[in-house]
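First, one chain by itself: the form predicted alone, in structure tokens.
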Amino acid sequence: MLVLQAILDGILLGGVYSTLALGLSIAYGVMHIINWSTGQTLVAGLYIAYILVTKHNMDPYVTILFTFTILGAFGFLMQKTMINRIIERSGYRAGPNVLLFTAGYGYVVTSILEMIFGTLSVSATTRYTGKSLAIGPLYAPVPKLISCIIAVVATAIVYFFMHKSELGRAIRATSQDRNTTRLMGINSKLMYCIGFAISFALLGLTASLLVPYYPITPYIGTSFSFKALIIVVIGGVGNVKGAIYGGMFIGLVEKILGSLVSDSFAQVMVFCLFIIVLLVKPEGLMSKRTSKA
């Protein structure tokens, strides 16, 4: 029974992990940027959602409208005013310059959040807190269940947007061959901005999904950045389906091993799996070498 409960918890957590990883996956898939500030940006979104819930009595899932929009707009502006210039001066090769930029930006975000909110952990109490739904002999915490459902739906929407819409196809085409798309009249810089905006907006969405049950401190960003990178590597860079499968897989590993052994052991095994995938199939378990999802 303990294992079955852990499997259910892992699936619920993995659904939210998928949107976290999808933000990083899109940024790398479109612009080949490893956004090392993924976790710190998520934490900023968590604090925005926390303020809206605790100070304005807003439903945590309604805060999605604000975190999604605010972080998406910020991502668009960051790409347009700074990252596009760095890429252009680097000969349209993201390289280490953008990685260093996002790492520095992440450090600044952490420092600002520390100055504003202090170092103590905070949690938002909502009308969903403490409520569980019985599924046979198992129990699903209501906030985790709602968050997982929203995450899966959002990931499906992103998948159809990227593969079925004209704008999504333009973004994917730009990621494959920037010069050819320019000859076809597609503004590659604008596609980069939209791609990065979607990446940041998904982090805002993830923040609102986590705020009902996840304790917040300014320092949890690095952990989320590592986790997103591990999921992206396992699922395949730029692979939307891979983000779902990778998120579920990591969620299951964490919860099952955490319940059977310890949380520390679970984190060690997650990192070991990350290394194994890099050595055996670096393009990702869910990807083919010749495809870009």
The other form holds:
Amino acid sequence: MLVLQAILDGILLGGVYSTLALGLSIAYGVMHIINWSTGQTLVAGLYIAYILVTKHNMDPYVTILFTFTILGAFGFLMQKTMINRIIERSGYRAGPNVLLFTAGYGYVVTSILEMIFGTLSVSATTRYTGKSLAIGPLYAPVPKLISCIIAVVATAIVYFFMHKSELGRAIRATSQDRNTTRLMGINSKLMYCIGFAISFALLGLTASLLVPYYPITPYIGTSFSFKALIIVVIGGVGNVKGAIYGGMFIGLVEKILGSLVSDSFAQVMVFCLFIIVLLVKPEGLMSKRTSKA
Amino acid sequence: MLKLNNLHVNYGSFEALNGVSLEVNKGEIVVLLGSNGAGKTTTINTISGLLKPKKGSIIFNGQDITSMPAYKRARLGLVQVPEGRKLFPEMSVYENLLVGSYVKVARTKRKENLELCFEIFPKMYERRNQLTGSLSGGERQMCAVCRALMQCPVLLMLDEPSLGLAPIIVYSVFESIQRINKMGVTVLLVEQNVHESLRIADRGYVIETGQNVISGTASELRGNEELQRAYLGI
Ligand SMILES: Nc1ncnc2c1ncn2[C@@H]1O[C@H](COP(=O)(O)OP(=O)(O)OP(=O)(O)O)[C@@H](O)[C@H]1O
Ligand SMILES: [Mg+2]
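Switch from the form predicted alone, shown above, to the form predicted in complex with the partner chain and output its structure.
Below is the entire complex, every chain and molecule, led by the chain shown above.
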């Protein structure tokens, strides 16, 4: 029974992990850059959602409209005004330079949040707080259940967008060969901006999904960045299905090991898994492709 | 239709082109010949806008496009089949063709262009759901030509389409280039296969170390000893 409950908890957590991971994965897959401010951006989104919920009495799930658009627009502008410029001027050092840039930017975000909100942990009380749903002998907290469902639906939408829409296809093509898409009349810089906007918008969405039950401090960003990276490495870079499998997988490992052994042991195992996957199957556990020489 | 005036292009401080000029008229097949490293790819990448010239100008259909971004040039119908095909390897043949027809004008003609592609290259219809990363060399070339056709080309530039293909496949690829030309598409062909390309071309240019050396009609070039010598001398 303990294990069944842990499995349910793992799935509920894993769903939200998958949109978090997509936030990193799309930017990584499309632009081949690691956004090391993934977690900090999420935290900024959490505070936005927190304010909307506590100061404006908004339903946490309605805040998605705001976090998604605000962060999406911000991501677009950041790519357009800064990252595209760094990529252009850095040549073959573009990858590391952008990584350093986003790491630095993440620090700035954390400091600003600390300045505004202080260092103490806050959490939003919503009309879902404390409610839970009994499923046979198991129970599922209502906010986690709703968040997980929204996350899974959002992931499915992203999948169809990337694979079935004209724009999504153009973004994927740009990720595979950016110069060649220009020869097809596709504005590859604009595709980068849109890719980054989607990444940030998904982090905004994830923030709204976490706000009903996750305590917030300015410092929780880094661990989210790491989690996202682990999931992406496990699921395969830029692979939307991989993000959901990877997210579920990490959610399950965390909750099952957490309930059988301890939470800290679970964290250790998650990080070990990351290292093992990188050593053994660097293209991702879920990827069918074998690694290229 | 296309006119290059005295193009100079650098890679850093290395001068890859030192004054290349050429002209392509509507309806022609023009071949650009030159040995390895002569600057052929540099020339057509500059025409496409992937490289910016240091000096010189590019006129397309009376419009100076020297500083126009690459994606806008493609929208004018200035289409390139790049060296090494450059397909999107993690997409199927069909998806590659859809990306080729991303731009609005091409999208409205998507259906008829797809039919045209599959008619010229029935093999592509058989392979439409295969990832292009796993196609054979000949199939990749066909797919790259199809993707270019999906773009509704006005001027089609092909960078060494015969590279790495068996003679029989080279023959059929050239045959289809000729057929596409007959449909009204002007062609600029970059080649090292002198014999086969002069067979289908109207005129040709030879460049060496980034400069024009010989030019003339296909039959003049076929009889040119200097050209024969240059190619034996590689
Ligand atoms: N990205 C680059 N950076 C520096 N030099 C380059 C670059 N690309 C090409 N070159 C140099 O420019 C010259 C012309 O190259 P280009 O690729 O245009 O030759 P090519 O005629 O297409 O040759 P090939 O038949 O082998 O494809 C060569 O000397 C090459 O080494
Ligand atoms: Mg070349």
